[in-house]
Amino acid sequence: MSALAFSLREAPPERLDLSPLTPGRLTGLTLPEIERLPVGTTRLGVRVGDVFTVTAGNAGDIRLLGGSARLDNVGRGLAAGRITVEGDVGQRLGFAMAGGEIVVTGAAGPFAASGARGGTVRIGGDADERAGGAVHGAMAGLDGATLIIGGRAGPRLGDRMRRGLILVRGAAGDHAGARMIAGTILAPAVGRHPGIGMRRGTILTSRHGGLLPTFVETGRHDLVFLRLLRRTLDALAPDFADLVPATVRRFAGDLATLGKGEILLPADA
């Protein structure tokens, strides 16, 4: 059975909240019932049928045809199934999702995969600030899910990340891994002050901007963790496996807090 498809007819007149468009909330609804679901965020009262042409299909496999930076909360609370977006999305992609898979071919706005406890989010283009990071007032960012970014990541990648894995194919901005609680970030380059305020967790990179004086080098290491990570990537995202070196220089920190985190660089860096 083909996917349940939503074709965007034109640029949205306002920011849209697409949190109702998940398999769990659409299963069992008729086409007219889906078209009447509210997605607007102003007094205009925009509904699904006002901006999308809906084509019936399997509610467990949702496709958004045509993207926009005004499409917020795509896949919010997703528990199972698959959502594919052909284009860009706005903020809070995959917010608090627990399972399933979201694939975006374009770019994503701020707070992608924030609070996500399970499942996988794949972004083909760039991700804006705080991807995998905590929204304002939240205790944690990414919380067990996997976030894969094909382009660049904005500042504060993985801010207050508690568990899970973030992979970035391009460079990440300043303060990657800020206030990190645990988990792993892998990016070929990060900006200034990576790991500021981190308590635990790992940032694996080849280049970085200015490093804080509260990180202390502990020598060169051949870590079992690296072999396990490479094995995980071989199955999950093979094109990232080459970013994992055999041996590393390790910097422990942030000693201004708990100090049990680490920044790993290739041994020859």
Given for the second form:
Amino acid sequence: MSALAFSLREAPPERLDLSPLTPGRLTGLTLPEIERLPVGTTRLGVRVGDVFTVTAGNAGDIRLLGGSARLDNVGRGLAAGRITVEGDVGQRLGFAMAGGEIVVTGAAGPFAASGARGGTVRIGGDADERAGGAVHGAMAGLDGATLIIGGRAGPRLGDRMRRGLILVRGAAGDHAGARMIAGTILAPAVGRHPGIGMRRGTILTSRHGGLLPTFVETGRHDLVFLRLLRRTLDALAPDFADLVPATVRRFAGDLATLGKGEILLPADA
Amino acid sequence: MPDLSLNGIALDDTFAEAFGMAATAVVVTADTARWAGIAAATMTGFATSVIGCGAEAGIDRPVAAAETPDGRPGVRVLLFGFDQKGLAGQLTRRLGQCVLTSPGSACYAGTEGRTRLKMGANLRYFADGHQVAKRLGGRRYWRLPVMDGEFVCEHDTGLVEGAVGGGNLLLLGRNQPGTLAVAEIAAEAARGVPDVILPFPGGIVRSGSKVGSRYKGVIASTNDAYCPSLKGRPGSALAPEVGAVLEIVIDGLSAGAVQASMRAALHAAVAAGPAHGLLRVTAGNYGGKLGKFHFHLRDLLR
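Please supply the coordinates for the form predicted together with its partner chain, as a counterpart to the form predicted on its own shown previously.
Okay, now the whole complex, with that chain kicking things off.
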């Protein structure tokens, strides 16, 4: 059975809340029922059928054809199944998801994978600020899921993330891993002050902006844990495995807080 | 009772009586195969019998670097205990004293299983607050700062249901050197089967025991029926020409593994037997009253 497809007919007239479009909420609904689901965020009362042409199919495999930065909450609370977006999405992609897979070919707005406890989010393009970061007032950002960003990441990547893995192919902005509770961030480059306020967690990078004075160098190490990480990446995202060096220069911090976190650089950096 | 034979060697039509045990497996790695071996050998030391050692343990097989979680050479170790609680205690102690202490070592689960036995979950406290956990690929690892870097240990490993301890063969030969040569060959063959260990020295027991003793408080005593120096007495099971008896003891993660291992040992023993004066093969049992697993020699013939 082919995918349940939503083709965007034109640019949305307002920000859309696409949280109803998950396998868990669409299974068992008829096509007219799906088309009547409210997705608008203003008094206009926009419904699915007003902006999308829906093609019936397997609700466990949802495809959004044509993206927009106004498509918010894509895959919110996803528990299982797959959502594919051909294009861009707005903020809070995969918010609080627990499982399954979300693939976006374009770029994502702020707070991608925030509060995501399980599953995998793959963003082909760039991710805006606080990807894997906590929304305002939340206890944790990424919380166990895997977030893979093909392009660049904005500032405060993984802000207050609690567990899980963030992989960035391009550079990440300033304050990557800010306030990290735990987890792992892998990016070839990060901006200024990575790991500010981090308690635990690992930021593995090759280039960085100014480092805070509350990170202390612990020397060069051949960490067994990095071998485990490389094995994990071999299975998950083989093109990232080369970003894990055999020997690293390690900075421990942020000593202004718990200080059990680390910034790892290639030993020759 | 010797009414069976294989390669001209008489076999008693009897059975080895074995018991259900709680078991687990771990994979110990290190920078080199040598140091993985040292850690594993230390961890499995003084582990011949649950009665006196708290656990029966041994090395199942070396694990190639390509197959270990961290891509370093490793060794798979099997541990057997009376019950889950006793096994869990032995696992923590042996990991803590023998693997944690071994240079460059790391330790991972060697078996899956719904019931989990703590490894890093207990050892982490050694790090006195400096420990950190890492969850990768659905598995949780602990990183403990130690003096040569970090000790990495998986959070827990699985409990194996249906493990069997005490599969055995008794090899009766004309003299001690020849019987030992046959026993060594049989032990080597038995060890070649996956998922089994031979917990005794070199896989061979020379002091087979019976249950009970004439002395108060001694729960096992020498198997006098098979001691050649006690031949000629009413209780002896030995014919006049038998000069030495050695036993092979096998623990396995399943009854199938123990049986396969016993079969390999038996066939290797009888193949080498005529040249070294092997006279008879039998097996130890308690009349079938104590152990739930009966491995009949008759079933091992082919």
